[in-house]
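Coming up is one lone chain in structure tokens, specifically the form predicted on its own.
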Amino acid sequence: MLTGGGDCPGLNAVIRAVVRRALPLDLGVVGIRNGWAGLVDGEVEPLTAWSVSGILPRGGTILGSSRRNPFKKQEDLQRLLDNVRRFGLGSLVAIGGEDTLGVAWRLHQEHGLHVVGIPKTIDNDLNGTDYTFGFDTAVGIVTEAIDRLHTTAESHHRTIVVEVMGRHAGWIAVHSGLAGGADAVLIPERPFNVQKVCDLVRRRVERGKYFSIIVVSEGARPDEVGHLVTQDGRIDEFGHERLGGIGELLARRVEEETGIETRAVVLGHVQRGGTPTAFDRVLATRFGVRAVDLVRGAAWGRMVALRGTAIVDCPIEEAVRELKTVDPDLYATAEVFFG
């Protein structure tokens, strides 16, 4: 069992299901310590009921994490299933997002690697699941932000532009925009313009409303920019940029237009920080439990999903074919609130 890329909430609890699932129906459990890179070098441990005693309201991974692409370099590769036969591992449970999973499917369907997926980002992303175990923690870490800025923005008269995490897709700013009651919220799937999110803080100013909270997903472009505001042009072994920035570009952009004191907020790497919620837990323990069962099956090359209420499971090749972005109606309930 591995977990990959981002760290989020909830994947300790996935650890503890996982082993406690397996270990009464004499099912050996192994952890590699950080992601693909620990199959790579041989970091390899036994879990017990010990190892995972306790983590269940602990953030992050006790596992460790990285963004290792083990498809980059062959020696990697090879290493990599060197190390299976090595460590004698029958099947792997890889949890992680579009990269993690990415990885995972290419091993099975390339190299008849046993694999079971279980999907896990803050940024709900992942097709073939409702919802995946973070999302609902770091939408409340930016609902809590939201309602605290709004209080110092009406204070001061400010406009407050909030950065959030959402290379892709949106889900993040729209939710938690919807919750802490935004007054535009910025998205990937929709470029924007910068002169039209200055009409409406002059606007609500019009109206007497002498302060505007305005939520952007990281992965937001203005139209007249038309690519993504990136911090130093860094790509990882994925091909991703570090994004950043959108934020504070778009809040000089308000402030000069418009003549209102505006402040960007960056919240960054608390989003996917801390202690899950209760949603979280419980999503997360299910699928825990959920991936064991399809290891019992064989049923290899699946990820175990959210729908409705019920735990099912998909190809992990649905999951990583493309992203699930946000849901046009969903965004157009979130307009009715703009300005």
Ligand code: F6P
Second form
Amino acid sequence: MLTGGGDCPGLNAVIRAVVRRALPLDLGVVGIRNGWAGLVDGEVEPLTAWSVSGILPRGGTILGSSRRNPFKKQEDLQRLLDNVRRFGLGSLVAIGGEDTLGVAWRLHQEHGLHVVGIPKTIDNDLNGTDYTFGFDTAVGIVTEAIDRLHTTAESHHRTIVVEVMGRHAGWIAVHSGLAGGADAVLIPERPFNVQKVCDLVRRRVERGKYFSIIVVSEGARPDEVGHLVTQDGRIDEFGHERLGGIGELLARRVEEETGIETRAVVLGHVQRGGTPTAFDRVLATRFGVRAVDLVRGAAWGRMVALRGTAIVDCPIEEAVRELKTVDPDLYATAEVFFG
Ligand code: F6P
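Next up, can you give the form predicted in complex with this ligand of this protein, since the form predicted on its own came first?
Expanding to the full complex; the earlier chain stays at the top.
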């Protein structure tokens, strides 16, 4: 079992669930350190009931994580395949988002590895599952931040732009914006117009609302800029641009245009840290238990998923084929409260 990509609350809960379900069935579990990097470098350790004791409420992952892509170098891929044989790994439970599951799917398709997937990400952007664990916790953290920012924005008659994560999907922004009563929510799925945002802020002032809270997703694009705002074009190990900076850019523009003091708050990795909510603990636990059942049933290349309230499974390929973006109906509901 390995955890790859950005960490998220609930990873330890799922690790515990896999181990606790597997051991009484006489299935030995080995933890691979730091995502795919650990399988390339041969860093593995047996997991026992003792190793997972007490980790249910803990954030992060006891296995460590990385964004290493073993398909980047042929030599890495060969070492990974050699290690699967060397450690006698009969199956591989890959816990991850788009990138980690994409690698899992290729290893299954192109090299016949016995892979089972478990979807996780705070971004909630994986197809095939209604929710990923980590998302509910992130939304809770952002909502609490919005509540706090409301009181200070109101006291100082300021506009506050809250930049949240989510990559190319606006799920975190829309859910936390709805829950926190944001006055506008800007998401990657809808390029936005800066003038319209400024008009909204001005209209609120005319109504006697001297403060505004604008939630902006890191992947949202103003139509006047036309491209993603990134951290100096830097990319991560998987080749993704590191997003960030739209909050500051927008705050500057809103202040210039409206003359109202406007500040940007970037919540960043705070959204990924710390203890999972009860919802995420339960979802992760249900995913972990079902993943072991998939292993027992030799359901290779499949991934556990939540549909409605049921845990089901689907081909990993379904999750990585395309991003799950924000449902327009949900966004329309959020729009009712804009301004
Ligand atoms: O995919 C999870 C996520 O937190 C995204 O929301 C964000 O864009 C990215 O990871 C940040 O990655 P890193 O932790 O590598 O900076």
